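Presented as structure tokens, the chain that follows is alone, the form predicted on its own.
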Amino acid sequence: MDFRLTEDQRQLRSGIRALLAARYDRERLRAAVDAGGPLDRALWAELRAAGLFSLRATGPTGLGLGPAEAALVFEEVGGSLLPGPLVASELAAAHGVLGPGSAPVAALLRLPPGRGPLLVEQLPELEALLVLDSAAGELRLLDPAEVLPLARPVRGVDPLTPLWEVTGTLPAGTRIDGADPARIWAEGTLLTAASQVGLAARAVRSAVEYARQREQFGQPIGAFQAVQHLCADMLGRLEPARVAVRAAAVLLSAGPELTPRARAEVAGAKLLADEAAARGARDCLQVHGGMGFTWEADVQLLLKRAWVWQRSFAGARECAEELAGQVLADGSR
């Protein structure tokens, strides 16, 4: 197992970082916040053309890369606070739910929800709605237009993640043959964890930059030990999370089979990444002091997005149970 990035992986990461910096700068981010988080079709088309949603897709339009490269890309995406159902859209393209070469705007639900009502992101904008039925062990494709009359908009915590609550019975949809729901769920959990790592890294950068610039009592606040400890703790949570995500990505890249070890690694990575992102964003807010609580500061956006991703794909309880199961299995051998 080799965790060092290849030259191609470094170039891939640099390329997506440059693309996001050029296409989704702070001005565009704040414009999206002011508009209430609607899907930016023009931006989405640019990202699609750049290959963001065909990273692992095969065929003439796919890049044919693996989970390790996808995790690197989503780490950059997470740090950009790019809105939209990015992970589910990548999964839909990677598994060809609408045929070879498709890259739809897609969301993914899992039944039973287990954590409250059925919530769908960007429902009116979707081109595909995937429903992962845990009890039946199958993946189904639904037409979002048939689901929209069964849903109502609800206010979410993140202004860039508009939500709809589905209150009626879902239509049956079309079963997708050959799909491995457990594998898809694990991949979604991994890419969400990678996004959290990117968000946590942005929180560290933001806190350190502010601590260098903001002065109190005639010196930068970064000179005070309390602020230094906050920043050091943020970095101390970020780096183990990043390593865990990359280790899990390497295991998923080993082959199509989802082993118990790979499931446990993904679960552990999600737990660490969620903690690094949510606690990192809170600490970043503390470093910014009262300024961090204002609508004009971006820190509040980091914390709200971290909360949303904490509850996307496998949550804390599910990940803890997965890890506990693996520990018990190892102990019985």
Contents of the next structure:
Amino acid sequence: MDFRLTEDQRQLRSGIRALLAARYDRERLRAAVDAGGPLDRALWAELRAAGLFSLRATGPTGLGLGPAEAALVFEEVGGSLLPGPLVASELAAAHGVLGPGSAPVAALLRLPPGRGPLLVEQLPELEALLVLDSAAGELRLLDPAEVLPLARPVRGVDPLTPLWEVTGTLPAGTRIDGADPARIWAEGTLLTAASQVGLAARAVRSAVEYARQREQFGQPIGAFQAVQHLCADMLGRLEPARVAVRAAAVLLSAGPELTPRARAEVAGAKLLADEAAARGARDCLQVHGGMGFTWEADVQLLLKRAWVWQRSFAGARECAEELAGQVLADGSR
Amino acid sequence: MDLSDTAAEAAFRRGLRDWLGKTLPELPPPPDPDDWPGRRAYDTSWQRRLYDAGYAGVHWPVEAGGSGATPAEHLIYLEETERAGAPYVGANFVGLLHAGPTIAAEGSAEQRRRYLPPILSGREVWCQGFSEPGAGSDLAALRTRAVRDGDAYVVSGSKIWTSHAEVADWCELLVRTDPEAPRHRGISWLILPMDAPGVTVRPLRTLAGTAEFAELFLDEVRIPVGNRVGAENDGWRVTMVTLSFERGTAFASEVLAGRRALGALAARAARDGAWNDGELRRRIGLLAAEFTALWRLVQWNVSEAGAGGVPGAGASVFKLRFSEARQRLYDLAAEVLGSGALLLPDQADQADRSDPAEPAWTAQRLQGLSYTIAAGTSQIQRNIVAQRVLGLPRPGRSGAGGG
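Form predicted in complex with the partner chain, following the form predicted on its own:
The next block holds the full complex; its first chain is the one shown before.
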């Protein structure tokens, strides 16, 4: 056992980090907010060239890497707050749902849907809409152009996540043979958890940076124990979530079979990462005080995106039930 | 990132699992938790078996008498002993996890020769004399005085929260050797023989009703200068080495124990119908995620620290989360037990004895209240995380309320 990142993994991570820092800095982030979170096709093409959508693909264009590498990359992507259905697009590419060519833009829905309306991110931009039918245990491919007339744009809470609500009955689409829906769902859950970890890490950095420079009562607020303890708890939630994501990614990398252990650790990773991100963003806002409540501060973007990702792939309820079932199976053995 | 066993690790795991399978059925039943002489005898005889089989101090370096196992093998040792339901270190805790590693890292050749083998073979038991009535979390405020007199220190003062003191042979003792120096600079780390004239042990009764630890009174106790570990007045640095072992992996096996107890709790909830409560079920699920992640954090920290590495300040994150997770487990158990949670542990329905993994919940719940206090309170751990890991500024004046 050596849980550390390999040299190749470190390079992969720093490569994607450098690319995102150069191409999606704060200025562009705020420009995207002002524009309502459009999909940046040029940037997506660059990400594709950097390998984001071919990490796990095999064959001449793919890098043939595993979920562990994908998770590391999504930590970086998540921390960048880049808009778009990145996780579903990665899944579509990794599972060969879309042919090689342009950067894939895909979304993934699960039926039956959970509570609330059926929402699709970036619907007019999609090249593929994947539907995971839990009842039938199959994956289907829908043409987004056929879904668009059944949907209407709605105002979403996250300024970087434009949403469409599907109001009509979805067409049947075509069944994708050879896909393992449970595995794909677990991978999507894992990569979303990895994104949350990246977001939570950004929240910690942002809070600490602000607490060091903002002065009140004649000293930086970061010298106050109450503020220190908020920040310590943010890190205390982030670190276990981060290792949980990485361990789950390693378990998914062991082979195509989705073992009960891997399922449980993916669920645990998502549960902890959602908490680290959503609570972390809340605490970051608290550290920023009144400034954090303004539109100008980026804290809102962290919090709102964390909320979006909490609702993406497996949510808290589903994950906790999955884990409880696993504990009972282990405990009764 | 690799979590699987190497060939050598797999062989180590197999060998240990076989040995545990053969040895555990031979053990006598464990003693009453309040019977300290009985516990000492039981814990040290288990240590002796480990020693004879070559599993004593697996994580200690070979030159200290350990088996020089890699950090990964140490974790395998913890996994396999927990999985098999082997006894805990118990009375050997301080020797094996604090004093031993500290002497191995900081002691002289002579000290290593004298003190390490009896710890490993279970002949000698240690206790910890760090805290004082006026120096708990603020350990550097300690006042127990040591005055040099020829080849000895003459020590007077008192210590508190000294676990296993009644049955210990030695005590890792912190004393002030230079009262004029700044408070972190005048401290020394001494080895106190518990049978020395002038040592009085008075057991303390805890809120759990047990005599888990004691007060230690030192009245002009002569301790040879040769019993000092590290240089005179360098005891604070030595202590930080000791405490980093404690915050690093000393609690690792308890994470596994927590996960195992959670499984037993789920089984019990399923038997008595509490499992139908979705809210309770999901809280069990969330705790499972916590314990698993904490174990992964141990694996991560161990991998990062590498062979022989001393765990860093990041271990405070582990300590913080671990203590709280453990307490949440017992609170959850109280939900499952219902009104049974108000009964003391000697009442029949505390634990279902058909399940050996199930602890006496109320006893553990009471005992577990110490987790967020002992070995550095959670508030102190948060200060350490904020200031040393995140680099937040130290409080500039008293109004900042720092620690």
